[in-house]
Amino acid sequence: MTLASTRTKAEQALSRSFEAVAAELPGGRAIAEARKAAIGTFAALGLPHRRLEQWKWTDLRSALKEALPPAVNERHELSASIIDAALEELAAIDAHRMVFVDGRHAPQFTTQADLGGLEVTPLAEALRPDGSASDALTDQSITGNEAVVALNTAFMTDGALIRLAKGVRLDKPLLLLFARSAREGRLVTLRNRIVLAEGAEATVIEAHLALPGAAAGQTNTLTDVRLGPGARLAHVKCTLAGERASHLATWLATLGQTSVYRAFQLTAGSGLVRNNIFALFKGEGAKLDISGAFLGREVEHIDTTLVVDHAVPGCESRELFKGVLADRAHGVFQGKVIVRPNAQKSDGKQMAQALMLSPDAEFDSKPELEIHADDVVCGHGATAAEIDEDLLFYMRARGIPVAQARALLIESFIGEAIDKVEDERLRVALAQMAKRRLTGLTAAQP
């Protein structure tokens, strides 16, 4: 039997779109050959299916039926007033902006920031001859997910390259808008670099919105963040990626040391998510804090993975994620904090919960210990469950209508998420656009 009789539709028709889109790919013979090794690792794996331990509950096998053709030289006539539509509360904070519309960067509606030792590059210069290639590139070894960055690394198109010198302090968040507008489906990819010197501050927003009119498609993403000793980033991803839209993320996450990354996702209005973390402790004394609200309706799947690695002695780690799901949303959580043996003094903490507005919903967890020191702190746990009548009742008893209640109890229920973001102009507008969607979800339910 043939290789290619082996794969589905959709793995056959991404190795062909790759050879026919090549040679338009930005990058010298360097890039063109990692690219090429990339497609190839893809062939021998294919697409993550059930079999995989990681990929059970997400088989992308069966749920990709078709590959969309790769985005590469798209341009479309957009104005600043649809995007800053798009961005919903997102367009009142004042930040740096940075824009990408369908897998490409829009000069024309990115903000130059003019600070002193910030570096901001668009991906696409970088892959140049002569740029700086080498920050556009990652170690592809992540167990169970080496498909999914094989094909980043081979499609990659664009995306934000940022540098921030020793003990600069960013002025104002840098907001990285991700916008899809192709009238035909696309696979859009990027690939993003954060790197932050000793000391240096910053606050990171990725927004991946689909505008207007935008047909379904599909985007595979990559941010790598990079933190020197005692950095402190704060990371936000907004994903409203579009209905019956397929949304891959990854994030490669090493922490120096004393450095703190607290990072949040708030995921919804999206067909197909999968947001894979990776973290690693690299110096002793860091702190890590990911936090996310997830908010699925119809037959929604989002699906979050994430890995820890205490991979050295005094860190300490924070998961929070809570989920909304209603009619037959599918949501999963799996958490995974690993210890070694020389980590003596880690402190990790986990937590996942999924509040069910139907009976059809369904929310998988699976947190994970994996621990080889004996001098450790650590605990996880999840839940999933319906609103609490008796709490409903206490509502209605004094004059609040059911509908009101419901939406009361689950805006509660989201937020103890949403308040582990600290910048208060950026945690007011995640929690009105998640609001938004929550009066949709609980809008239809009994």
Given for the second form:
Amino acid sequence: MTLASTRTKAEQALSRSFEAVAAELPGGRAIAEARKAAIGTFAALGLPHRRLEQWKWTDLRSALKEALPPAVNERHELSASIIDAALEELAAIDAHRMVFVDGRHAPQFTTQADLGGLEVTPLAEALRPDGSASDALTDQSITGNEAVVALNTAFMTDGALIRLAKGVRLDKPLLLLFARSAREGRLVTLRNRIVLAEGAEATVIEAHLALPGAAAGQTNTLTDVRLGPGARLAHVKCTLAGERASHLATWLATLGQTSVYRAFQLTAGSGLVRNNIFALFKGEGAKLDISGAFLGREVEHIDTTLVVDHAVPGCESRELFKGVLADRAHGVFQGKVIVRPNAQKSDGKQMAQALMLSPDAEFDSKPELEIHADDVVCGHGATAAEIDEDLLFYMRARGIPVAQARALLIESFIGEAIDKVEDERLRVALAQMAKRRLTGLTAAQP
Amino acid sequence: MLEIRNLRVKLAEEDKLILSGISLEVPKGQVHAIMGPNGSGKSTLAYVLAGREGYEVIGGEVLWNGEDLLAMEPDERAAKGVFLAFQYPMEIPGVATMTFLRTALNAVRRSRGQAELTTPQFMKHVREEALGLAIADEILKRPLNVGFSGGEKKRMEILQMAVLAPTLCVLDETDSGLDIDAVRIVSAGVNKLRSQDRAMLVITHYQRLLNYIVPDKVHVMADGKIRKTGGKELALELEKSGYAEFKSKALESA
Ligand SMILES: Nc1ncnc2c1ncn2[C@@H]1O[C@H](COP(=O)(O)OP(=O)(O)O)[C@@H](O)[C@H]1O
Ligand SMILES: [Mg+2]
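What's the form predicted in complex with the partner chain like, now that we've got the form predicted alone?
Once more the chain from above appears, this time first in line as the rest of the complex follows.
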């Protein structure tokens, strides 16, 4: 039996797509080789499926029925006002902007950050034979053989390469907008890298949005985060990919000594989302705080899977994820905290909670601790609950109409995660965006 | 005027009769006390007036200003002026007390056809009332009732009552768990609200509260029935004799 014969239609189509577009993908010979190797890896692995522990609730092999043609050189006609409208409250945040449309940098919407010590380069430029890209782009040391990462390496067309020099503090957030506009379904593959040298500080927002009229597409995005000693990064991802769209995201973060990584993910209005996060403590005394809010309705599927690796002593990790699931939505949370044998004084806490608005909604969670050191403080938990009827009654007895009481309870539930965002303007913007979607969720309920 | 006529209530999920024919009238401008041993059905009566689920009315009626209270949703009742100060106030994580008060007040004002208050008007109004109840500003910023002491929760109930300005006030054991200073503060808050347009039903297990909130009438409840009605002196009698007289029947029937 040959490999190919056991491959699904989508898997075969991905391999064929690669052959078709390989020549048009950016990069010199070395990159082309890396892409080829990656598609080979993918061909051997296939799409992740439910028999793999990390994918047991998100079976891509059965969920991805077809592979869309890769967006290589899509044409688009857009205006700044369309983009601002799509950004909702994020548009009002004073930020340096870098805009990508259908997997390609759109320089006309990018504002040039003129700041000493900050380098921002579109990946496609860096990949040119004379460009600055290094083999770091194809480094798979953290994830090993991950099919989704392999696909990302094979197909990546563009993204943001950000480097902040030693001690530089970014004056305002950097907003990376990844918009989809293609009227036909396309596969968009993005690769970003955020490198903060020693003591550098930044806020980076990734917004993944569908513009009005965009067809449901597929996205594979990877962001590689490297924090030097004492660096601080606030990293926000806002995923509003659109109905029936699929969105596979990978964050790889390595944290240097005493660095601080604060991450937040808002996910809503997206057909199928897998947010994979791998965080590795490389230097002692570093802190990690990853939180998120996810809102699912209809048959949406939102999966957050993270692995936090305490490879060195004295680091702290916190994760808090809150989801609201309506209709037949399916939420998944898998969180694994590994404490390596020498990683004494590790401190890890993890919590995932879902609010179930419908008896047909589903929440699967697996918080996991793998501890090989003895002097550690680690805890985790997961809950799924319905709206508390007693609380609802209490609020109604105060005159608050039932729909409003529900909305307030749901909002406050989600609010606990959103409150983790330290930047106030950003926190308020995200809360508003979440609230807009909550109204949609609660209105649909009896 | 609150009119309760032969009200019979059972648990919705079980065949357990809790109120076995309550009749009571509280005219506007009056304060009536309901006293009775634990388990006699006082809270059930309060909940049924406020519209809590889990109870089934199998007989009788409740009229408030001539309208059928039992046909209304809980928030409609609040709009009509009904307020229940809970025996066990709920904690609402993530909702700041101020936000909660404002949401409730605006909802009630809207439903009564009144304009919403501006933010400064609202803040001033709440702060004034809070001051009288010795509730610190800092507490108003915290999530409602979360981490509040028993006394703080009870004072918060009275603050909500003062802010929402209801016309039918049902207070369920607002004094339980309070020390004497707190009873005084709470009572002063309640007395301030006594007026010709308000009817109040003060439920308590102990006579002590009624030294401060002096009722027009006292009803003794046991086994889901009003067993005796009298003036304020009835509370003092009960203080001496206890509920033994009423309890004995409960034991016999048990
Ligand atoms: N939701 C309920 N489920 C089960 N039993 C209840 C419920 N509500 C009230 N009861 C029962 O009804 C009786 C009256 O209770 P309650 O109204 O709380 O009395 P009180 O407030 O006078 O102490 C008690 O026996 C109590 O256990
Ligand atoms: Mg009671």
